[in-house]
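In the block that follows, a single chain appears as structure tokens, in the form predicted alone.
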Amino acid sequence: MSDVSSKQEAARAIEEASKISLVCHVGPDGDALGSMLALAEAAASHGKEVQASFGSPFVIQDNLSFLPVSHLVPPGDFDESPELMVLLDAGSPDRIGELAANAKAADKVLVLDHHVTNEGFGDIAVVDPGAAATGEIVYDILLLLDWPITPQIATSLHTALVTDTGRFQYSNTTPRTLEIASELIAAGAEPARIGQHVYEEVPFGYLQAAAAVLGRAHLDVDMSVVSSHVTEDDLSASGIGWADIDGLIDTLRLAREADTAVLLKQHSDGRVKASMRSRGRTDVGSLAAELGGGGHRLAAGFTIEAELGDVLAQVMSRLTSHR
């Protein structure tokens, strides 16, 4: 788990390579892409050789696109055999995809993360469960490297600082998480252009979507909790894929009767994967654990081969365990 000297020793281990391969989760949102990027920026402006990439599918969202990318590279052309290899933002090896290879190849591995559910792998971890974000780990190193904050660090690391703090309004929240995002802001980032690219910028397919989830949407007051799923049949509809609706699970939570909000994103493949948010009263990290996924006390999420009917149901049957 994480201390000082982890992380000490996770400094040392990036100022001693020569090659640094960067690696973040399938589907990145702002905390995993941040922080990646953040760090690859800082790497390469010492003179370090850097790639950074995640698994399939290759698609950056688009409202992160802003971000910058000049270090990323699609999986297949990512180094076989890294000689260092880190992996940020990612609870478990499996959560990088076909790059997991990669890093069983790799001459060392370095995990960077916060998730309470990641027990802790790679040659060396630091996870720290009370970081508000995975970017608040890689600021950290940066000051015991000495390394300078620019403008463009600073940009990804409040990006992953506000998207995993859903804008610093979420528990995870603490004093430090705001001490550091105001030292970003004095190096440069930009709040009110990040909140716009993140927060207020969708595709009008998004819109047509989100009244078809919206309008399917259940309330069940008995067990405090609302529903509804998504199909590639209402992406298809309205013209949009997969990543432009990840902040869709966030307005179906607005119900205020229901302290549990599960989203369920219906694949062509078979696959189903289930979004949760949770007010406070139920542990949906623990629940989503159960059923093959994970992440936090109040954000989780799971991918499981069923009908919707019963994924929902299996979730349901959990739910009175987990509060």
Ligand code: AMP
The other form holds:
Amino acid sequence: MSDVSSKQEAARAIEEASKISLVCHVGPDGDALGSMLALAEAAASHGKEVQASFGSPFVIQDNLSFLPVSHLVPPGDFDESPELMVLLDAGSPDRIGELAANAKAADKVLVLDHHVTNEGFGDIAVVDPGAAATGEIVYDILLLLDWPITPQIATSLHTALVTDTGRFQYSNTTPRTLEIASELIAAGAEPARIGQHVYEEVPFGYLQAAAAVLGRAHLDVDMSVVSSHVTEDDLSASGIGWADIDGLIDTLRLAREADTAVLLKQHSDGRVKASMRSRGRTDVGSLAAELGGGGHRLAAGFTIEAELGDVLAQVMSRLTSHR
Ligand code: AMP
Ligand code: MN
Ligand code: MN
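Give me the form predicted in complex with this ligand now, not the form predicted alone.
First the chain shown before, then all remaining chains and molecules of the complex.
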């Protein structure tokens, strides 16, 4: 379901702007950062003044720090009333943290996103749940603009596609996804180098934190749920940060007996961030939306201020109505 006319409208807004301020969702993943940095790079090389950022904590996970980050500025340095503010991979305004205030003060807000839970916001919204990654939408817009894909841009966009499709194996992978990937590799993206950075290395402390979290994993056979939690203490004991454990849910969800995996991240300020994955029987996106979050059918999350046990109970009590 590709919305061609609004992609054209988006391209026009980008072309007309002299300054472009880009923001992706907090705790950026490969798609958020990759799609944003690709558009930043392309706009900068076409004479635009460019800045890119994301809400605090302003930390890039080490696995993604190979991306071209030269246009990144801390959120505190971000334009207070941008001319054109572009929001990438953010399904709702609250996903950009404190930079939501800057979006409110912007002359024009352009939203580029693919979350099925995105109800459409901003002055121009390109929301395409058929796109495997926001990176696909950025690629289409660059084509419409007739802006060349440099090796750096290709690297950022390929990273966006690889990460949001789980290396081209999730159900969101389409022929179009692979066509775009093919074009990106032809343009200079190096899959082996990207894969090495993203998937083939972790800090040693990750192994220790993973051991603790997997050691306390619980399988509820009747409900077909595997769950666990990770605390700030787990991380400090292992010398790692929240940005380092993005991939941990991918190990938890391997339990064959469970359709649904739930990983609760207990922050020291009282907030619990929940990551959920489904093998297909559960629509975790709509479940997350009920709890104030969002995402996709098979991968979603929400943030809530509650006790760990209560958060899990909330999820469990809602499961059957999303199956
Ligand atoms: P994660 O579990 O953090 O990898 O996120 C899985 C999917 O759910 C991604 O598409 C996220 O953008 C989305 N998501 C995660 N947390 C939230 C949240 N608090 N609100 C809305 N969407 C979320
Ligand atoms: Mn994302
Ligand atoms: Mn995405």
